[in-house]
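So this first bit is one chain, no partners, the form predicted alone, shown in structure tokens.
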Amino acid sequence: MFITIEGGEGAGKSTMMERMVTWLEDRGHKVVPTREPGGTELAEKLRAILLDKNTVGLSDQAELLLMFASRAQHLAEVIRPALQRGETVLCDRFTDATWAYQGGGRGLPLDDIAILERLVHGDLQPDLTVLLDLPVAQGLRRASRRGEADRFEEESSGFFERVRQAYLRRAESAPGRFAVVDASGSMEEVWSQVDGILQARLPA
């Protein structure tokens, strides 16, 4: 299975990822946890460029292409081989993040993102996408506690509101794949929702 976890800044994806790995392994899945951008040696180098706040002058289109370049390598080197081996891939963000951040946040043409999506991974889509949703102001407060902000975290609250709304539109357009979680509560409250989703959506 191919499972992704999505959400804006401060949504708690890393914590939920750890718990989801344990949940899946306890039920016999061989899990490959990974992330985007990143997941391979080359893709991690691209991630460093994309997140470094000292990366200046990067055009929005160049950012979009770097995201998909990283994704193409990730798919070729990690995701597709793991799925072919019958393993479960659990990925912290995937192409839905590009629709949200570069499409919603940056305002890039959605037709361009759709073309790149078809080029890079065709019909391959996650079997399940867990979207951790919470108000932007709350998420940014949480994110600020993590230390120095990266290039994206320095964006305005308006940017992140556009990201949030783009995520919610994606979820509304594909209800069979998405499960939206209210991530505004405590870690245990959020996990209770995720646990229920996994039990309902995954084969026994």
Ligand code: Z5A
Given for the second form:
Amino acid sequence: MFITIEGGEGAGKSTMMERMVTWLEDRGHKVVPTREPGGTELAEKLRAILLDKNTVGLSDQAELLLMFASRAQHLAEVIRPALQRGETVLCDRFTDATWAYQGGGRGLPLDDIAILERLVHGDLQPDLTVLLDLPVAQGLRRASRRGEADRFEEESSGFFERVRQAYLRRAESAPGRFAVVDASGSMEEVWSQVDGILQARLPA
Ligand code: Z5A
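Having gone through the form predicted alone, I am curious about the other one (the form predicted together with the ligand); can you provide its structure?
Zooming out: every chain and molecule, the one shown earlier first.
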């Protein structure tokens, strides 16, 4: 299976990823936890450029292409081979993040994203996408506790509101794939929703 986890700043993806890995392994899945941008040596180098605050003057279009370049490498080296071996790939962000950040946040044309999505992964889509949704102000408060902000985290709350709305539109457009979780509660409350989704959506 191919499972992705998405959400805005401070949504708690990292924490939920760890618990999801344990949940899946306990049920016999061989899990490949990975992330985007990143997941391979080359893609991690692209991630470093994309997140570095000292990356100045990167155009929105170049940012979009670097996201998909990193994804193409990740798919070729990690995601497709693991799926072919029958393993379960659990990925922290994937193309829905591009629709949300580059489409919603930056306002790039959605038609361009659709073309790149088709080019880079054709018909391959996650089997399940868990979207952790919470109010922007709350997420930013949580994220600020983590220390120094990266290039994206320096954006305005208006940017993150557009990201949030774009994620919710993605979820509405593919209800069979998405499960939207209210991530505003405690970690235990959020986990109990994610646990329920895994039990309902994954074959025993
Ligand atoms: N990006 C993009 O623009 N386009 C793309 O196509 C892709 C990515 C794939 C890197 O992503 C950046 O790349 C990202 C979007 C962009 N922008 N940014 N920034 P990332 O996922 O690697 O990094 P991140 O977005 O900075 O992670 P995050 O979302 O901010 O963090 P998180 O994993 O969701 O949250 P966390 O680290 O688990 O939790 C944050 C803090 O909140 C931490 O102190 C937790 O202890 C606390 N927390 C978490 N859950 C709770 C609850 N329930 N209650 C209280 N406190 C909590």
